[in-house]
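In structure tokens, the next block holds one chain alone, the form predicted alone.
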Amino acid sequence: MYSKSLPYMLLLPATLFLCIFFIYPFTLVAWQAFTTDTGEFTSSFFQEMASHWKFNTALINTLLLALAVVPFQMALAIYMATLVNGMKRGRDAVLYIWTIPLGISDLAAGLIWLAIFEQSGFLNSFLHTLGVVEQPVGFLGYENKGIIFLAIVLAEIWRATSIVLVILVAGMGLIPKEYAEAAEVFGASRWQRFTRVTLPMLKPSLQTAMILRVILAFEVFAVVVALGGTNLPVLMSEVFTWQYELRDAHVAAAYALVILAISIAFTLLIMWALRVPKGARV
């Protein structure tokens, strides 16, 4: 009897934590998005959000950033994890160095890349030294939205690839070496062993890493504010604007629910695309 109830007892603290710190705040946010100050149900806050001139721009910018960052980041992390996993000496030192950005906050990462791209930054100094430019260039000015977008993509790749790397290195460590050795015995090339043995068995880790990274990509905020200010609106920056600058918590809550809905939709899509049959799990 005790052994049957033990798993549920162990899950109880996590369940209570979720109820207190997720479900209750979520209910409050949903209530705020769908009701007026007098308690009447309405969809007017969603209509106000959707009709605002910044909404479509913020939504497109958020999706484009996720599309530009996540696939490249996943490919880079797989390559780095393969290198780390194949090392016989110095593996831990290399892994520690590559995961240093994990200890840096979003805002600090944005400020580091701001020091590179701003008018008095390293990039302008470097180009001036080479004689490429005579005067400092305003790379992050309003007229250079493409460069702002590129700077944010670079900062996000630099900052968050290590999150994916750690998950994939742990996943590769769980794959029994006998599978790759057996494939090698039967004449499989290195590329074939990677694509037909490692990648399929890495699916659970890929699924976890991609879900985590996509959700974080939809919540990007501090890096965008540091590098782009209000020149490149994204959904999270609009939540901040409506909550603290326009003082309209109802529309801010509507934005928050849209971000949550997009995150859930992409999570379900990734879980379906990278689903692993029960019999194939390590």
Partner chain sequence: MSQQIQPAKVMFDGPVHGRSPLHKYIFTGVVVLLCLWVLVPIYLLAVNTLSSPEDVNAFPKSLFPDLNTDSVSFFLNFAGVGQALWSSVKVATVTMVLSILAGAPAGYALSRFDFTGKSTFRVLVLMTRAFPLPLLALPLAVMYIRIGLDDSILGLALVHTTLALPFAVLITYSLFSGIPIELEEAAWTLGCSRLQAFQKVIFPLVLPGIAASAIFAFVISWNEVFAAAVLTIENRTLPAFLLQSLSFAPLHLKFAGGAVLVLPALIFIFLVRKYLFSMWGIANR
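Same protein, different form: I have the form predicted alone, so give me the form predicted together with its partner chain.
Single chain only below; no partners, no other molecules.
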């Protein structure tokens, strides 16, 4: 009945696929960043990228956005997950509503928040009704970089907290109830049970969610373009500009390697910071 080759045959399509379309392209992109069209090794594309005036701005904007969005999002998702777990009635409905943004693309989220922040948008209308402004304010103009940044942060928090929430709710479901019960028997308060039992037990989920979110934060693109146009360059929008508009695949590849490098660095950092000791796994 049991044939030894069967599992390998079942895995073959997926493995082949990932080798061809996941591993191979990443070696190609490194190749593209370091070699000229004639195949000579060069670092000139990196120099060209780094000396371009937008590079530092794009790098800083990307990192700042991640820093502004991810920690807040993690905290909010943890809070929402505990709220959901404390619910008796309406849990499913609330969970569905909170996970709606999961299906909404970053472009659509950008357009949704554009409806609020654009000049004739709902924020201006609201401020007008309150009598704060007479004339609509151009919130998203190039002179208001701070407001563009804020709008992107709000759109990102709005859109991508749901994925963290889903991972954490699933993770909380895996924690055996006996642990908290035991803690309560020994007199742990609600807050102590949360910090000493739930959070440590939730580490694997926190790790997954954190890695996923940070990687997504470094890929932030369409939201930025929808709300800021070219006023707020980020790494991914620069990749797009170099590849699509300036038609320089080499510099685009160099940018891609930078995104890749910070993604891997942060993944390793998070894996280390939220590591679970061997003996402590459920």
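Take the two forms, superpose them, and find the largest set of C-alpha atoms that agree within 1.5 Å; that set is the rigid core. Positions refer to the first chain, counted from 1. Predicted, not measured: the structure shown is a model, and the values here were computed from it.
Annotation for residue 12: C-alpha shift of 2 angstroms or more between the two forms, rigid core superposed.
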